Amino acid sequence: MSRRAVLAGVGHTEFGKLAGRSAWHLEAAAAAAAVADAGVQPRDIDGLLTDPGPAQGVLDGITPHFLRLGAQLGLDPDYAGSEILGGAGSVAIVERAVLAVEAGLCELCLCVYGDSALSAPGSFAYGRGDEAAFGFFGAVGLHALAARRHMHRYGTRTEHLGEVAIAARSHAARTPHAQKRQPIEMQDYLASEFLVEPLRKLDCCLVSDGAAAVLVTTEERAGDLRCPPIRILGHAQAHSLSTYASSDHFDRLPAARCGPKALGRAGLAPADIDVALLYDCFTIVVLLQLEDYGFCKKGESGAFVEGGRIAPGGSLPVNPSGGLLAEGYGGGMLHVIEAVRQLRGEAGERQVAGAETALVSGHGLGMNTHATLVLGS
């Protein structure tokens, strides 16, 4: 257990909607891409972990889903698996690589998300549990319910939420590849049709097609590639199960469990992060993900994000790419991959200056999952 995990590969196909291809040929594609940014062989992989998104995973569940692309890549790995934690699902997987690699049972972790849940029909329309019974569908109305008690509790206003939607588009607008680069201003927020109130359409995070994948592998393998390895100082995971029965369950995410500890096995404050990548599904979710990582008090975070502080330029740039708000749904791992690509100093037009550390996070299901990963240069 001795030997250290570190990211050595990145790689994205475009996100959109991309009729005629299919979700495998997308992951084929984002694997190559990784597998090409770390400078080795297909043959060198021995490690297979995959993130298969909603279509394939709830839909299209039954071959599971490493089994499949694993063929289709023409790998035999030491090492295989799926995970389906929802929107925590892609740094889950990039989690248990570290484990893996850390352990010995494989080398050259691959770590894949992929999904086409625009072209697919009914990815996001299937009912949620008994609830559906009584009409509610979705992950936008259980958001919705948090965000209102956010906004009874703490006086939280819609113009907060807008600052996050707004601040996406921003960054968005200096990312190449991002799906929603047109700014927006807060009339525009405000003048955004409800989908379940409070939260509007540009509350909510985009359905994409395409895939993105990272490489795991150990430091002393990273030292032979063509990219400078980025370490992974910490990482956790905490998950909330009960849901409604809890009666906290929407005041405190599970990252106010794993945040700290993830943290403190960085040895590292909140005040020592230079870029949070916060899974954006909903602004609620970025608000509340600031209170519970301890980027500002308990309540305090609609203050916190006034006047552009996560946006281009402020104290804390949070999704620089633009999120899944404005760059595309990638599943986490596009939150993964920009983060090494501000460490890396890689990032262009929408680098954080200095940025040394990132901390990234992984949201997923009726607020059930939660996944963190701090990363350094």
The other form holds:
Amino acid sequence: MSRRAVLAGVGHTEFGKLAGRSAWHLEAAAAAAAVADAGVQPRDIDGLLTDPGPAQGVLDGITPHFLRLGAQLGLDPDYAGSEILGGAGSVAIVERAVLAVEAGLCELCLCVYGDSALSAPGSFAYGRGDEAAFGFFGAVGLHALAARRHMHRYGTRTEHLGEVAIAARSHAARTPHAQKRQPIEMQDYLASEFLVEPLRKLDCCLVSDGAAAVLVTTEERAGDLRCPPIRILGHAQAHSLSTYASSDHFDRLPAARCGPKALGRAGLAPADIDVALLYDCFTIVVLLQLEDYGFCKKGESGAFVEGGRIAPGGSLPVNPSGGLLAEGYGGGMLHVIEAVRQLRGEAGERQVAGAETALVSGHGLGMNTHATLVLGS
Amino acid sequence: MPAAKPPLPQPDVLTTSFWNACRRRVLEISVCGDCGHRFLPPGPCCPRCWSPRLASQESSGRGRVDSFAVYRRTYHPGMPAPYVVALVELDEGPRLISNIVGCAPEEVAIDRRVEVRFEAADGFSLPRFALGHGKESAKGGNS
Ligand SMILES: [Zn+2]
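After the form predicted alone, can we look at the form predicted together with the partner chain?
Full complex below, order starting with the chain above.
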């Protein structure tokens, strides 16, 4: 009988400004929390995959991140590595752990995201090669191009982006560990300054210190653990690396290819998803994903988010813990963890009633990378 | 106090020819010697058929705004806001990131015709674009 992987223990640190604790300290704390959640011992870990955040980067000199963290955690695993997929990295390492566990390469794989981007901005580079000569700095400029095209093609309004920002804060208000718990209203959103028009400060994700970890193991092994296992119903990756050469790079995310593959493996349609954990580095990316995953038709995401449909109590709650916009920048691993908590039914005040299926996405770099997990209780 | 300088291009083995052409006020695009595909940025092979037989061609320097973003916050002291970054689609097909200059940000719109305007910058010549007066491109963009 083939081995089936499941998500077991999850854990994370606080998110926000955590002065005096390096990314290494935070990652070790998140790993310890995940191990405690599962009721296993550090010596049981036989796989290590890491997604170092943008400020610390994947290499320290020539030393890859997983090697330094593995040494600090005293691990000699059967399987190890780090991914460089930007914001798709956390979902991608969980997917890679699923593949490794199902292939028998390891049995209890620790997946870790961590960064200290607020306290130690480190290698954050604003320039993008020759494009820096034209002042094209940062991910916000890139996503502003996508937002402008969406507005032009479909009549999407600034208030539609605002709905996404407002929903994120109302979710976070119900999340004790969230970095920004203060609710906002449309007038607050419209008063938010433009950074790179049409994107405002409130369209952008937070910058955070923090770390998060997830354990992947076999269904069989999970029977001995103290936490209920969460099933992997489907997974996929898709990437768009040609960037400007592709005429629809800013209009359609690789999610449009990833979603049907992951949902198809799960035997589910978008309408079967109870809770969506969509990578939300910028509000526009949530709108694009609602379309590209098929939660609504292309071009109709603006109307879709009106009336609080993705907010608490809406028909498709998106990022019930607040996401990157309000919970904290957890690289996507916090999205995986929130899906696990929702499916376990342990999300407290923000619990989506009867949540049995979740879709988790990661999106990264120059709108180039994408990864999807479909999970079930 | 001297004004801060903006970042400069960093020519490498693939892009030196492009930046040298800019100094001659030529906007150079790469052309595949086998399939005829025209592309930017320059690369080691044709991104469509992987042929290593590459040539270059002078672009008309005319195109359309595919999208644009208005920087309202200053991220680099050498590039004070506001300024417009645009994704320009040349009439020959390739797209590149540049600036729209010589107008207020409010005048820029998707599908507006633009024409290259070379601007000197510390030993380089940067291909920026100004709004043109021609009709909108026959292709009408991707809209
Ligand atoms: Zn070719």
